[in-house]
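As structure tokens, one chain now follows by itself in the form predicted alone.
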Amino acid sequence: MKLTPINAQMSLKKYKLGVIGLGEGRSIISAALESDRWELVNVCDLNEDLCKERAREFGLTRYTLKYDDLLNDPEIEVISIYTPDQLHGLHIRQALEAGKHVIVTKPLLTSLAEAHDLLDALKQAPGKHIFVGQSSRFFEPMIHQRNDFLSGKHGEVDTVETYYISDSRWFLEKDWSRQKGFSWMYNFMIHAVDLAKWYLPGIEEVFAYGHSSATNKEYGLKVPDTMRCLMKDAEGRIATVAGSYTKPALRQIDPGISCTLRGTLGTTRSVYSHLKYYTKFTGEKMATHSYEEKEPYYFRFEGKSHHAGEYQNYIEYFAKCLDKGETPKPDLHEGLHTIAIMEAIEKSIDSGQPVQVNDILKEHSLNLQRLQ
């Protein structure tokens, strides 16, 4: 008789999803839709056309305009939150006090001000995870990166660079861009940030500056739009972070999203819309990694507008983090310290002086021991 492997005979759960915010949550209905791991129950969005927009793309048969129709609907186990980023505090909270995990995309917060109600609200929701769906890990160079880094590859790294340019002037014609509390560097440069400090989570000091463009003043805008940034961890390790998002872009050769790792036993960088991970190991000749056979598997839709597949990936990821009962990461302690090294890089523009993190989480009554 043929025997069967245990882990044959047992069937993955399949893990229940809403979703609200549909204009960036177009990725994750795809990428719900394409897993095996998730089933999509409800969306959610004020606007009934992009609902109806929605429905019709992706063959939906159910959405609601009310936040309290996913909130109260006992099969939805998990919601994904996609609206924007000025709301996401309030919409955590509430998805949390209402009994279900959340995956909230980047930024998880525009400010530490509501910090301490996030902390609350998850510790009054036991069992419950925050999951930030920082997508750049996620996506396929980056995650063949960490894999050398973690195996002990690139030996000792000490400088890490990482960056985001893009001409995402189009950006600009969405209305709550132009809403208080847009930036930039919430919206965009926290990519190049979070990839920074993934490899230098201790990160304790930035030195930064920032700029306002004539195009982004035209549209009533003061935030800067073009920042450089150097950061350094306690041991002395050093990560430059560059972002730039209302000029033109040289398509072919800026790579949109970037991290290269240099390392006493080689350098590496990976790089996003081309899907390319260049290396050079001691003893290795360089070497260049192309996965443009997986383009259709990230960019599903028209002018790389989205990247389904990097909110795949992530959501299959945090199904096994629920699988085996671990906390997914980035979680909330890691999130409210990226936001504390966003404020850090802000004041720091404000000030033209070195600005310290753990100063920011003083401000704000934060601390790395409490928040673990």
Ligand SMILES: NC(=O)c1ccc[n+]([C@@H]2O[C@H](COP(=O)([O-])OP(=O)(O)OC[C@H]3O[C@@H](n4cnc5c(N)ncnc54)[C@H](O)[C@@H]3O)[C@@H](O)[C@H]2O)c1
Second form
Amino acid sequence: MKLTPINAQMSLKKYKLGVIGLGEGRSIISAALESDRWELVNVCDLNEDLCKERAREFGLTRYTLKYDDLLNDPEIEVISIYTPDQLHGLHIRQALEAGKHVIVTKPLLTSLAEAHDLLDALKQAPGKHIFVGQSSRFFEPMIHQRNDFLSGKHGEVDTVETYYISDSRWFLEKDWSRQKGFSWMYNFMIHAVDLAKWYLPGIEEVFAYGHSSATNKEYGLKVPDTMRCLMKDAEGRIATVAGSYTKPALRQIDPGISCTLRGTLGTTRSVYSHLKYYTKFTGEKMATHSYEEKEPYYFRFEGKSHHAGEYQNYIEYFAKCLDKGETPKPDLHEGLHTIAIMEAIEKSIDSGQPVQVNDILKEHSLNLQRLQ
Ligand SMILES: NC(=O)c1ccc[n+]([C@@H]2O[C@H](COP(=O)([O-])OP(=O)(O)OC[C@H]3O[C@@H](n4cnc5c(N)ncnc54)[C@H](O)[C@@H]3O)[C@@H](O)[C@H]2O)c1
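Okay, that's the form predicted alone, but what's the structure of the form predicted in complex with the named molecule?
Okay, now the whole complex, with that chain kicking things off.
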């Protein structure tokens, strides 16, 4: 029997989700509840007050304080991880060992030291996926820019400028931001690094400066809170990446996160804070595309410091990949390559020298070809 579109729609499988970490996990709860491709089975946090708050907010009938309850629940097919950065590696491994697919928020890891453990765990879980939730790829202006890039409208792109600058001093109030393993680079600047790498997947050399401000030091942090990086790929194409996080921001005009592509046929810029996409293609006038009407979809709670719309876009993309038996991207291998670029940035800041990404991979006995 031939399916009509409506029947085809009705026959789509709903995937069953468990969520751990209910701070930013709030956004994936909203995304799953709003999506016709997902069923939220259970949520978990160590903090019972927060569990109760989320249960009240979303009308949930269940929550648990024990991750084991998600891991041991045969109904749950996918676990989505929003715990502190330093715990991602452990929580991913446990989910894979329990036979679940994994969606992990950025950063995948805070060091390549855990890379082999994850590669081994994935090998031991045939058919399972680790998807890295690089949310900026799934934001409205960035989606339009990517579509134009893929359709060749930019011509040959040889310059990428990415940027993530925000006044994120509020983040220093979280305990884990002051614990070993936290870094502004891994938590914040990874958005800008990932966008640069999305367009220049073969970045092979990095040169970076970083500085730790007095504000940073007041909180006992040594890792830089301002970074400026230059990167190049094997063909000499260049990316610049900028990040600063503890200074007052020019809120009305700062883009938050942005990505500029300069190509032989067109230059475009996607801008987070203003939901805008600027284009200038050969033969066309410069245009400003505004997606402000989508604000309620992307920003469902107070302020703009959460990502429910992006998460809804990425879980629906994830569901489609599972339907088709495709690997959702960025996957573990791509995610590890991004972490290698991050380690190259750190090493360049420390040494004052350019650093080859391949040397970082070799130090960890990882193979670049396998990771790209
Ligand atoms: N754009 C994005 O994709 C985006 C935005 C914000 C945060 N994040 C990521 O989300 C993660 C969490 O950030 P946040 O701002 O929500 O932090 P948060 O501190 O507000 O929330 C983390 C939660 O994890 C819980 N938790 C810690 N250990 C646990 C354990 N073992 N079992 C169960 N729960 C545990 C804590 O109780 C806390 O409620 C970080 O990795 C961050 O990078 C991503």
